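Consider the single chain below, provided in structure tokens and representing the form predicted alone.
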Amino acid sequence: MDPVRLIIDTDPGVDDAIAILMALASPDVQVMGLTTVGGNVSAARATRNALAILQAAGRSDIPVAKGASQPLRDRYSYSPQFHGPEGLSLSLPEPESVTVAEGAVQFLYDQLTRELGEAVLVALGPLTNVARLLWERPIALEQAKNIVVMGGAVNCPGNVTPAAEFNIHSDPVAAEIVLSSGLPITLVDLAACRQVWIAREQAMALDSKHPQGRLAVDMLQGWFRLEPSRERFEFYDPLALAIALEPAIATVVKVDLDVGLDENELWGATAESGGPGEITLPMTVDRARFFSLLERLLELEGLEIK
């Protein structure tokens, strides 16, 4: 079988890092490149983190293109309280490699139009780069084999406001552009992500002799060490990556969504419009299958999910 060709748009982020390492560890995946965006951290820090993760994983050959440093409206709020001030739970060496000359939008266009119908775009941060690509080169995303987005809180509470999830809340204008485009998008929202989690005790017992697996374990355990009160880690971005690789991990429905753009408590909210739609929304996640994939890719030892 031909490998799954992935482009990952990311704002690393501990959970982004684990998702990237899953992709790198898979023998069935070709990571065509990373594009970066502000969100969990600044775009400059996200870019540095992406390069550092690839270097630490021995994959500095994979290109990184820097993307948006500001959302389409206002500014990114960042998330140091969750990821730490530098975005990662480990201090990785300064990367020796640099970004490619073209920015994220041009890089996405080049890759998607070169691999007609073959590339899967996995968006793990705010959708600013993806929305700009739709504006500037609308034909490019039509060439994607699939588009998987981590974001939204459709039928559940948000994690930034009662109604909004962080990625969509960071740039709801971009999210509205992307989610109303009519493109076939899978939106992995908080309701799905909260079904796959690991407790502190379980995480601290993990080990791996696989290079990327060891780095992922260190990231996960480091996240718990950042804050002693943390009791569980929810696999947001790793679930989106897993669904990109194995869509059958979750049962799904088709929905149409509205994104809240009023600057009030509904800013960045995602709600079903009530009409038929083209957005694929995961509902029930097969926990056993997700953790089996995680364990297999990262060669985890000591994984016991209750």
Given for the second form:
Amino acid sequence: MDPVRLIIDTDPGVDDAIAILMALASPDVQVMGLTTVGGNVSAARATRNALAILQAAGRSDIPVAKGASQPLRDRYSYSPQFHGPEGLSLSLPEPESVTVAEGAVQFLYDQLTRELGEAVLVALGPLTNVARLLWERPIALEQAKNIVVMGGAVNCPGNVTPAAEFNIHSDPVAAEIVLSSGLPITLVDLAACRQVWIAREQAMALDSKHPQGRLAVDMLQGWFRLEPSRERFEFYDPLALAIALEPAIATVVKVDLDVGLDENELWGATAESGGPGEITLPMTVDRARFFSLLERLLELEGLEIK
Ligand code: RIB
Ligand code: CA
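Return one more block: the form predicted together with alpha-D-ribofuranose (RIB), after the form predicted alone shown previously.
Every component of the complex follows; first up is the chain already shown.
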């Protein structure tokens, strides 16, 4: 079977890094490239981290295109307290490779229109690059085979404010453009992601002899070491990646969503606005199937998920 052709838009970020390593480890995936966006860290740091992750994984052949350093309105508020001061829980060697000459929007356009109907876009950070692509090159995303976004807090508490999830809160104007576009988007929100987590002692017992698996385990264990009080790691971006590879991991409903754009406590909220709409929203995640995929891709040893 032909490999799944993935483009990953990302703000690495510890969970982004684990998702990227899952894609690199999969024999059924061809990573066409990474596009970077500010969010967890600055766009410059996200780009450096993307290049460093690929280099550490022995995949500097994969192109990286730098994207937005600011949202469509306001400014990114980074999250070093969660991902560590450099955005990763490991200190990776400085990358020797550099980004491609074109920016993220041009790169996304080129890849999506070259692989007509074949490329899958997985967006793991704020949606600024994706919204700009929709604005500047409206036909490109129609060429995507699938679009999977990690973001939102639909009918559940947010993780930045009670109403909003980080990626949407970082650029709600971009999120509104993307989620109201009518494109067939799968939105993997916090309610889905909170169903797949690992406890500290379980994570610290993991091992892997697979190169990307070892790196992912070190990244995960490093995250727990950043903050002794941390009890569990929720697999936000890895679940979005997993659903892009195996949609049957979750049951879904179709919804329409409104994004909070008023500068108040609902900034970046994602609320159902009727339906059935165009957005595919994962509801119940098959935990065993997710962890089985994670274990298989990263060749994890010692994974004891209850
Ligand atoms: O809310 C979780 C999302 O915000 C994840 O993509 C994480 O990497 C951060 O970007
Ligand atoms: Ca992310």
